[in-house]
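Next up: a single chain in structure tokens, the form predicted on its own.
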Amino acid sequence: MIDVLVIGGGNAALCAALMAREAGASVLLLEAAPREWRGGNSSHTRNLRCMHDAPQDVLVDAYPEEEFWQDLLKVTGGLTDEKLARIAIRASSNCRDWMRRHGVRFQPPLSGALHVARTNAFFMGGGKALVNAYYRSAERLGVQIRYEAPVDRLDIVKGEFRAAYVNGERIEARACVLAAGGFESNRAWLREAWGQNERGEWPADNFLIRGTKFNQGVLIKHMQEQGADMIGDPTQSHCVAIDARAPLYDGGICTRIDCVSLGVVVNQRGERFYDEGEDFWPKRYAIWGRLVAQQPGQIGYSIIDSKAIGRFMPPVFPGVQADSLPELARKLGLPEQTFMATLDAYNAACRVGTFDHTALDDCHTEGLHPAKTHWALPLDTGPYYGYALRPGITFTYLGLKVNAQSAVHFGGVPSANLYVAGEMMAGNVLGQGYTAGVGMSIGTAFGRIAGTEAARAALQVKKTERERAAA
């Protein structure tokens, strides 16, 4: 029997698969894509937001402790729990070294990369590249791979882990982690879960999957009718406004418009809706899926002028480009008169102070509702560019309740040798809201957690196993 199966493929499920082995148990790992696709939605990220004290090598002066949890503290509007929080922001303090033995490599930010070279470590190679690293090493290691193999189901006796199910194949072990991800891919829960608007829309018909089409939550809903306690809100997600013309799945990150807080973003009516310049970039990228998505037919409009050109990482997809704020409306289907008098109101209302784009600047508007609070710049300067966009499903944060240990509970006992990580328990952590990077802080604590956690119980029922059979 194998001591620890781990159901997943992703950064958590690896970095539970590898501290599972180091801490001597065998290791099986159920990846539900084939080779190619594998990593999940791990595949498409870029950093890893770091805790640090002082400067560290590709982190700039210093990112501490409070104001990590301050930072998430804000954009989950309380919605998180401090003491896990805190284990996620501590761990990413000294996970790097780690990382660095198991082959991962980081580097400074590209520029025009949020400007988060002191908050966050980015992957030389990006999410492929260290998922690659982390397979390599878990097979140098003597972890079991198996790709194709989704688990539908696992056999729990009162909250113990006793076998997972693949295809109807019976695998048992002495623990078990999951981390299989959330049910981002399942546009059916989606739907059921967003439900129909007042203008009798169904949203979740018009979201785009910025990750892997393999996260159906089947999962999930498994331990929700075994009587796992659950955490979050399904319909709350990491969910950033992108391409309107980006793939169903796996567009990932060079589809997301970074120009937002540049410009205003107006809806199909012509009519902004927002403070697109609230707070830095980072913080509030995240927030403008779910923004777009309460908008009129889900879909909204960035737009911006040439002064904006080479302040933001430019997507895969050029802007439709006008020479003209008229001929642009013309251009992107919207109506003309209302648009014009958006922009002539934004215009007018402008402030302009000392423009930085790299702090909370004082360009702001006076007298609009509603408000741009920073980086208020006139529309004045043609050509202009627009860019339509819809809502980018990362991934959902309704998941399992946890402990320090990243046990799964039942009617409030945590199980003797069931854990998770990564997406399936990330709403412990993300109520709302999401902070650049943090969904990896996140993953590779908890990942590392459950990895330890479970090679312990493991190796401990297997003790037990052998004095049972020597006596």
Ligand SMILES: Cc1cc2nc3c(=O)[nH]c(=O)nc-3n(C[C@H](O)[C@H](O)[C@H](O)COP(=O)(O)OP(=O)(O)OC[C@H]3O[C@@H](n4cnc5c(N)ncnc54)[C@H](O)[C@@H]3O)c2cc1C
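This is a predicted model, so every value here is computed, not measured. Numbering follows the first chain given and starts at 1. Note that the rigid core is defined as the largest set of C-alphas that superpose within 1.5 Å between two forms. First, how it differs from the form predicted in complex with the ligand.
Once the cores line up, the CA of Arg96 ends up less than 2 angstroms apart between the two forms. Relative to the superposed rigid core, Ser261 undergoes a CA displacement of at least 2 Å between the two forms.
Lys331 is among the residues whose C-alpha shifts by 2 Å or more between the two forms once the rigid core is aligned.
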The other form holds:
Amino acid sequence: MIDVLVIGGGNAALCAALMAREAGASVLLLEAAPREWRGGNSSHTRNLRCMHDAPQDVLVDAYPEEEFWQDLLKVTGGLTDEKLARIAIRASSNCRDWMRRHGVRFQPPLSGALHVARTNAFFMGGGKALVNAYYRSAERLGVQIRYEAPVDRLDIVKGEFRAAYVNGERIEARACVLAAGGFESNRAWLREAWGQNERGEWPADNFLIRGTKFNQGVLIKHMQEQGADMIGDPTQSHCVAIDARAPLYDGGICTRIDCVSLGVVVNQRGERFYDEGEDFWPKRYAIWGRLVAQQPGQIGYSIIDSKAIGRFMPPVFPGVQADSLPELARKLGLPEQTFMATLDAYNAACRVGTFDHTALDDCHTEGLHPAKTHWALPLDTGPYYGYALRPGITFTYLGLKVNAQSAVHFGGVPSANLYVAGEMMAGNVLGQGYTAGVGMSIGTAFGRIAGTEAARAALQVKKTERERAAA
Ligand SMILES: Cc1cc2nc3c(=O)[nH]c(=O)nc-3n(C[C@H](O)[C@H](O)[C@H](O)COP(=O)(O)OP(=O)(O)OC[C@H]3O[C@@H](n4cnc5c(N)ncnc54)[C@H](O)[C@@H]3O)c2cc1C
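Follow the form predicted on its own with the form predicted in complex with the ligand, if you could.
Once more the chain from above appears, this time first in line as the rest of the complex follows.
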């Protein structure tokens, strides 16, 4: 019998598998995806948020524990478990040497992401290179890996793991780590969670999924049915506004549209609906998905003029271009009259001071609702550009409740041999909101803890088995 069974094939699973193997356990990893799609959402990532008290290789200045904690407290509005959050924060300060030993390389951020040079360490080659490095290391260490192995249920007796089932095959192990992601790829579940709005629409039907299609939440649902203690709200997730032309799954980071603050955003009626100049990138990025989700048809249009070109990271696909604003409205299929009334009112309300995109500058609107509080320049220089935006779900927060050992709980009692890591438990730390790079901090910290604990539990069981056999 295998010592530790790891279910999932992304960052959290790989961290768990490597740690369990290093602790001397035999390890089998079951990845639902075929080899070429392995790595889940982790393969789309770019960086990891890291606490540090002084400059460290690719990280400048300092980002102390207290500041990291305050950032987390702010974005979650207090919906976080401080003890678990601090475990993830502290672990982020010393995990990179271990990551390097398994082949992960880091690089300074590229221009366009310099505001996170202090807080986030970027993976050389992105998340794809990170998961490939971990798989190589796992293979070298003797971790057994099976692809196209989706687990659909577990055999759990009185809170203890006995076996997992893959297409009817029973796989027994002495301990198990669940790291099979959230339920963001399950459109039926998203539909149920988001429900129907006052216009009779099912908003989630128009969501795009930024990452893997394999995170269907099968084991989250199964564990819920098995009576595991749950945490988090199914409607909470990381959700950003992305290029509406993105594919349904796996569009990744190249579907990002980041010119919102440089122009205006209108809905399909041609009306503005929120302050486009409220805040800088990380906060702005994380709220626009939900804002677009609340609009009719769950679509928005980011409108800029030529002055904005060169001031933001260009999207992969060019926007719709027109020489005049009425022509742009027609090309985007927006009602021309309302669109022009919106744009004329906006242009007339702009009070231009000293434009500075790196600060909350003094260019704002007056007498306009909603106001644009910063970076408000009239849209008056053709050609004009429009990008359609859709809500893009990154990952969901509903998951399993854990303790500091990352153990799954039943009725408040921690399991002796079943652990969970990554998106399946991130909701313990992230009740709502998001701060860039914390998904990988949580997955790495609790993946490593879960792997260590699972190995400890399995080796203990093995020792008892041997003693019994010898007696
Ligand atoms: C486009 C994008 C960019 C992101 N960028 C960042 C970033 O830069 N920094 C950051 O911190 N976070 C980022 N995130 C979030 C980050 O990806 C997650 O927080 C993190 O990867 C979660 O790791 P995980 O191992 O829990 O899940 P995943 O990496 O998604 O792995 C889940 C794995 O489980 C497998 N699986 C699912 N169901 C089953 C089953 N039933 N049986 C067996 N296997 C199963 C899947 O195939 C997959 O391999 C990003 C996410 C996306 C989508």
